[in-house]
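One chain is shown next in structure tokens, namely the form predicted alone.
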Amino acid sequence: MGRYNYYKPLSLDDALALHDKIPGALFIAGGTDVMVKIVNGDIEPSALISLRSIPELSGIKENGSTRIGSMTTISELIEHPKLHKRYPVLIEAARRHSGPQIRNVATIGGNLCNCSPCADTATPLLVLDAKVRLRSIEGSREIPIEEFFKGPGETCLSSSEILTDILLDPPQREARAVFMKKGRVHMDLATASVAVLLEMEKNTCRRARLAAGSVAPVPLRLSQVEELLEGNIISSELLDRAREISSETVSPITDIRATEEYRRRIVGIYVRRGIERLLKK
């Protein structure tokens, strides 16, 4: 492991200015993934610029819609009293993220920027139609979170940008959502995960959002299943078709944690199970 300088700026402007002056510098949030990559020799930054002491990147603010600072820890998400009522699917996923010690350090921004296909917070944010705000010296921009993920370990962030905020619209009263995760043991990375959000009008699905993790190069929306459900009465036959489509449209790999075939099967089962669970609420 090589030597590098460590900086701890106190404002976002200072962090961006530092990064602009130091070629090869890397922004760091909680560090739970970055430090592993450094130790393993996967990355060799010339400097680390910590975002920990920048107040504007932390905290949760509500004013109709909700703004979550990228440096908000997973534990802070879980402990926030109003998020439980407004976005329970996000809290459900946060509780399945690792263990208490890691949750106290890991940040929601870091979880997303690591861009792992198995990121626990990604699938609930996809079904919630979240947006992310990105900031550089030149200015800021907002994009749907679906456009943020480009590949394993790859986001749409330029090297000079910081993910500053996760933005959520006010929850719809009729919306119901659930998160499910399959791992080998407690606190394991997801072998497969699924988030489902439905808005029902009597027996007819008015709006559907489904997302899956660990079964493609990036966390992804199951748009074909959404199209199948929306505008239709959810019957047993429709649920069978939703399970088939979800299994067919994902592109998992075989690795040490599971086979491709197993992941396809789990996604299909979870899609059907999640829909059935929401219909009973």
Second form
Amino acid sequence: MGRYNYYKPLSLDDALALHDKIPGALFIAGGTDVMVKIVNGDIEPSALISLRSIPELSGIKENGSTRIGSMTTISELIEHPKLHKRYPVLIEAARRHSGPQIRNVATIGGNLCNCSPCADTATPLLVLDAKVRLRSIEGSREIPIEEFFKGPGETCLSSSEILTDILLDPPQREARAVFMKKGRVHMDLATASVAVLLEMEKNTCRRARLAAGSVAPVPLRLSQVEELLEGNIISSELLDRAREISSETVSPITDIRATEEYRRRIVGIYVRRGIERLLKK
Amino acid sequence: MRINISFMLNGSEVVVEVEGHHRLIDVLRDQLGLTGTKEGCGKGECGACSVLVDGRAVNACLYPALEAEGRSVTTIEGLRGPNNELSTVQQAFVDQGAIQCGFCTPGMIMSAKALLDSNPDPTEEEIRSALLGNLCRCTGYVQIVEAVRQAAVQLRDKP
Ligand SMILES: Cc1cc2nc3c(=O)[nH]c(=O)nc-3n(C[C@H](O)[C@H](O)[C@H](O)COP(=O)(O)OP(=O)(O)OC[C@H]3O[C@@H](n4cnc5c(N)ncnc54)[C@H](O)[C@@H]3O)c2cc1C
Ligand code: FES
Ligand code: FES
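Output the structure of the form predicted in complex with its partner chain; the preceding block shows the form predicted alone.
First the chain shown before, then all remaining chains and molecules of the complex.
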């Protein structure tokens, strides 16, 4: 295993300045992806710059809308007294993230910045229309989370930027959402996952948001399904169509965890099941 | 880059010189000689390396040593009593036959301790969830769950 220096800056400015100064340096949050990649020999950073001692990045603040610091751990999300009532879909997903030891250190920011298509917190944040705030030496910018994900292992985050916050609008009263994840055992990374959010007015769907994980190079919004549902009464035929479109529009791969065909099927089934579940609620 | 860090280890302060790339498990096993904490996969999958940091179970194989600075670390060695007697959770594992080869045991016990410290009366489901990050290739888990249940009852009955 390689050798590297380890820095623990106490402020965002110091972290950004250090990163600017040291070629080959990488930010580390909880390290549950970074440390594994180092062991596997996938990356050889010259230095790790820890974000753990930077107070600006921790904590959850609520005043109408919600701001989640990027260093919030998955356990902290689950244990927060209000989040599970305000954004149940995010907490359902957090509960399906790994096991206790990983959840106690893994962060929501690391989950997103690792740019894996199977990041469990990504699909709920997509259906909640979350925004992320990024900070670089030049300043900070705010973008919709959908624009954050670009390609496999790629986000719109440049290597010298830090994700500082995840921003959520106040929950919509009529909105209901579910998260579903297929893994071989509970702790697994998702073979496929789906988040569905619906706002209904009687039998008509006023707003739909759907996202799928592990079935494309990035966590994916299923916008064609959203268009299909919005403004319509959700009939059994429409459900079948939603399932078909979902299976067709994703672009999964075959890997050690599942085949392409299986992933297409699961996504279709989960989309249908998710909508049905919400209609029953 | 060598740096001195200090942290509480099993209730006493320790000072060790570590390098940036050292993990907590390297410091515990190689520098401090506490070999109760095991390294199985080295990748966060098996939980053999579980220790408590500020009361929470973490994988020492993924935990950068420098992050232990100023924190409180508990390992399996920290559970025994003043006369080397086993703690309630450890004894329960012995009583229930929850140990075969024993490689997973220290990690299992640390996860069980983290659970019982925060939830003295767990359901079977809660016990199994707390042990999700700990793999055992020998026992089949049934006796391990029984051991945690026994420990929970005994700890609740303790004055
Ligand atoms: C055994 C095991 C099981 C797992 N199970 C799951 C699972 O069920 N679901 C799941 O989604 N994931 C799972 N993971 C993957 C991993 O735990 C998560 O992706 C985790 O949330 C990553 O967070 P972290 O803080 O550990 O990130 P780190 O490893 O610290 O960082 C990940 C990447 O993001 C960058 N980064 C981190 N924070 C920031 C920031 N604020 N700004 C800019 N860049 C940043 C780092 O440079 C690095 O490239 C698992 C991992 C293991 C080892
Ligand atoms: S050795 Fe740490 S989890 Fe396997
Ligand atoms: S007793 Fe052998 S691995 Fe658990």
